[in-house]
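Only one chain is given next, in structure tokens, and it is the form predicted on its own.
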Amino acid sequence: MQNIDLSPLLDNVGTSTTADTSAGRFNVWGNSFAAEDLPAPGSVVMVDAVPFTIPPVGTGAPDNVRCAGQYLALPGGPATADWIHVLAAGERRVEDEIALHFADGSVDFEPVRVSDFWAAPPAFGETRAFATLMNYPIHTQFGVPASVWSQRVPVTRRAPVVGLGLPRNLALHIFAVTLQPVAVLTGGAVLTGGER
């Protein structure tokens, strides 16, 4: 598994602390995730056996990418993959596409579907990675959870990926990205890219 560094693209503050609930601006109403309910910044957490690196939540610095057509180059160079895993949240239910750019110049568009962050069940079968209290600019709202989801995007082309084109959809916020290498079948065993 390869954690992808999102720090060059982070452009939205989606978390805040109870000491300063006004610091977060996940959406136009100034709602935000309670940082105290999230893992520490920089820590690596496992969600459905996928490792994710937690961005600088609760620090007042940008901690997620609000999707506006940004291009994310894979920092380690071209890599073959089976899945692109994301920790993400939608300002409402989001259905869009991520552009997968390959080393041979081809581009595939694959669906990314993420449920609403606002006290909603998963609409697309994804896993609720974290549930936090909901912060407003001047208070914390108890009894209304906010959700960050773990979702995956398929990579169907067997060619090295060089980058991801994020959708032009400001309702989609991405907190972390992890690339899962291609699994190879050998004699009945499944080996991941790290075991070959």
The other form holds:
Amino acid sequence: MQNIDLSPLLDNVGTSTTADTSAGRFNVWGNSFAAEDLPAPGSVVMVDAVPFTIPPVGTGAPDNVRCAGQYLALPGGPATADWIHVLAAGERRVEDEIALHFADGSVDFEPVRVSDFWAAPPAFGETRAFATLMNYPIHTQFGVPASVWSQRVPVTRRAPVVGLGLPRNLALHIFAVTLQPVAVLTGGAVLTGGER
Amino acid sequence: MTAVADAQQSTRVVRPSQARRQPPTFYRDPLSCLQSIFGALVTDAGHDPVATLGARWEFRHIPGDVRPEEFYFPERTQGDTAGSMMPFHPVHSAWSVPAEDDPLGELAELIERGILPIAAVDNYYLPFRPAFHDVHAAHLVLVYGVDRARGLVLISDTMPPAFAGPIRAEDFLNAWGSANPADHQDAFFSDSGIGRRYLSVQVGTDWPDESPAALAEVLRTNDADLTAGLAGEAAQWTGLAGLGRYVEHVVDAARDAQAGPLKELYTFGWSQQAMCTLHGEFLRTRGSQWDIPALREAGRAVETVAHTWSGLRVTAAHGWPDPLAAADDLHRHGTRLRQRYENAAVAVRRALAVLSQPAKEEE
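Next up, the form predicted in complex with the partner chain. The previous block was the form predicted on its own.
Okay, now the whole complex, with that chain kicking things off.
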């Protein structure tokens, strides 16, 4: 698994602490995730056996990428992958596309589907990675959970990925990205063209 | 006898008016209080809220009509919000304002007659709402009891954090009578006086049967309206042509640095997004129930339309302070929205073709 450093793109403060709930502004109303309910910044947590690096939540610094068409070049260079895993949340349900850029110059658009962060069930079969209390500008709200979802995007092309083009969709926020390498097949015959 | 003692004497004899049971709840995250409460009342009457609220699929925008309220809905039949949302079922509603001298008495009287009024309120005054003493916003709650002797009103609110129970009549009256002034924290649901309005809903008994054949008729009607042409001077922008005109209007306004249409988009778009959500779920679940794959796919395609509304609405919500900067993204989201409506309409037509096939005779 390869954790991708999102630091250069972080541009939204989606979390806050009880000491200053107005510091976060995930959505237009100034709602934010309660950082006390999230893992510590910089820690690596496993969600569905996928490791994610937690961004600087609760520090007042940007902790997620609000998707506006940014391009993320993979910092480690080309990487083969089966899945792109994301920790993400939507301002309402979001269905859009991520552009996968490959080393050979090809580009594939693959669907990214993320559920609402505000008191919602997983609409797209995601895993609820974290559920926190909901912070409002002047208080912390009981009974309105804020969810961060673990979702995955398929890489169908058998070629190294060099970068990700994020959607131009402000409703989608991404907190962390992890690449899952191509699975190594350990059994069965390898067929060549002539044997089919 | 003093005035206070007189009042106490009179309140002792006022019996609480309340529903025979606590109302059911209905909620989906893309819905507003309007669909949620109508769904609760339909459920209370013994019917399926998704099938009832989800039968109609249309696009309708009425220029100049959008009010900054969570429960705004563009009505095909003016004044009948429920009838406009559920045209295939005998459900109708009407707005009223009670007499000045005893507003709670009028609600109590309705409850005694078995009609649960839906009160417009300002969230600012409701202790259980997140906006309490923070943000003004026009919302709906279902009133299911009035206890004038104890100064309590029983209300049900299905929107998170969800609440059902008594609140002080004083709080209710403040919320119900609020001027809901303009609030810089909420550009979409404030600045619309509440004025003690309430909706009364009538759920009829002549309920249509639900079957593949009946659904085919519904889909045929929806499709005819969705694909109909639009006159140049039409007062209501309807169907795919109306959607195209609406997107063009919003983008033009943004390029002209007008914030108003962008604020309205977030409010208005909720009504259409919720409709797509319910219609999509209705078709998809019936496709499962009746084992019709094309119907499941049509439902999912309509749900995709609902999810595409998010991008357009949120872009407008964040973009209204600088409309010019948001114009290109509004154009992109609006164009995609129209494409997804068209794709979904094609998928629904495919499902309609399957539904319209004569049943195979059993061998």
